[in-house]
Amino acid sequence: MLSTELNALLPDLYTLLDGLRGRRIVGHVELVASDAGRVLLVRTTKKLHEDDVQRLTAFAEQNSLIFYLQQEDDAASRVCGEQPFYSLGNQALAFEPQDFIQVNADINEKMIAQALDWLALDDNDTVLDLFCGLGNFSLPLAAQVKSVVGIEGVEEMVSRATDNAARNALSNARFYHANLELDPAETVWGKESHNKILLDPARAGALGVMPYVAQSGAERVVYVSCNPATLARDSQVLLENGYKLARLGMLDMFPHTGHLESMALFVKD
């Protein structure tokens, strides 16, 4: 369900888009509720006429929107408004509209709190956060432990996570770009010791990195999943290597759909 503040924009936005000269080249429109304000992203298949750009910009300014425009194959550019961010407690995580972020802010906060609780953190822990994105778990982890290493396959997200750590004065979080389908044994971070591991992969799961996780010796592993099938498949690797499933939970990240977010805690047997 779209948030009330975004839903309120739809009638006027529809009228605006329908009146553009280039309405037929508008590919799609995205709306995001950020803590810096509402975000509007318009993607087009060709260049818009300058009159259309001015009309969209005026609409954004009149409604205090953060407006991004992505035309043809160009990258999305911010036309007006400040950098969007979302808050996690006293932390602020900056993002761009094309970045992956969790769509349900309330459930995201509950999910993070549960993951950190299940990891049973203390200030001596060294935590590995696989598929870390822009630091959604890494930054809350870093506030409670000795060090966090975040690994992400999208280079832009690694830069964003590094910037977010600096923005929040967290000097104990480091981030690396890596293909997690490949053996990490020869990487800098792969040679380090981590006593706890969190992973939050995409729907395809984390099969490529599971042997490394299973052989890491980590005391606790929390696996966050949006696909029960790949969670079950990947869990088998841990179970075959001396881990036992200690807790399993579901979070309704996507209300009114058949999709659920799952979380599993594995402990070394």
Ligand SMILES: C[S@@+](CC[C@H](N)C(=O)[O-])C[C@H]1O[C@@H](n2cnc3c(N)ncnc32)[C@H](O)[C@@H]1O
Contents of the next structure:
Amino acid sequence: MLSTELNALLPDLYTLLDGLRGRRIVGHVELVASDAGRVLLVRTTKKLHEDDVQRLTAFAEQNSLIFYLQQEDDAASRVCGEQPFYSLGNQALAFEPQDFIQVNADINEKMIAQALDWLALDDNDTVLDLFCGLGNFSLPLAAQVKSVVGIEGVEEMVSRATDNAARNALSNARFYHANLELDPAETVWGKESHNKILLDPARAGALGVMPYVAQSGAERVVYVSCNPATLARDSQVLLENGYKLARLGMLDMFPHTGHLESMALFVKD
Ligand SMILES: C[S@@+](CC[C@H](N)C(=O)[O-])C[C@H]1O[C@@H](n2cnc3c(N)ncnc32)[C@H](O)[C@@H]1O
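Return the structure block for the form predicted in complex with the ligand; the form predicted alone was the one displayed.
Below is the whole assembly, all chains and molecules, this chain first.
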């Protein structure tokens, strides 16, 4: 369900896009409700006529939107408005429209609170956050533990997470770029010891890194999943290696769709 503030834009936005000279080359429109304001991203398959760019910009300014344009093969660039961010408590996480962010802010906050609770954190913990994105779990974790190491496959997101930690004055969070389909045994972070692990993979799951997680000796593992099938498959690796399923929960992250967010807590026997 789209937020009210984004829904309210749709009629005028539709009229605007339909009236553009280049309406047939508009391939993708994205709206995000950020805490810096509403974000509009328009992607086109060819360059728009300058009149169209001006009309879109005027619409964005009139509606106080943060407006990004991504034309042809160019990268998305911000035409007007501030850097978007979302807040988690007193932390602010900057993002760009192409970044992965959790789509449902209310459920995201509940999910983070539950993950932190299930990990039973204390200030001696060294936590590994696999598939960390721009630091959605890593930053709230870092505020409560000794150190956090976040691992992410998209380099831009690793930079974003690093910048987000610095902006929030968290010096105990480090981020590394890695493909988690591969065995991390020879990486810097793979040789370190982490007593708690959180993982939040994409729909494909985390099969490649599960043997590492299962052999890590971590006391607690929280697995956040948007695909129950891969969660069930990957859980087997933990269950076969001395972990017990202690808690299982579902969150309605994607209302009015068939998709479901699940969380599972595994505890070392
Ligand atoms: C469901 S998102 C979760 C991101 C973050 N934990 C959050 O809550 O916003 C999954 C993340 O895994 C990353 N990812 C996907 N495949 C990966 C891989 N093979 N290796 C490392 N990261 C990967 C994606 O870029 C994405 O940031």
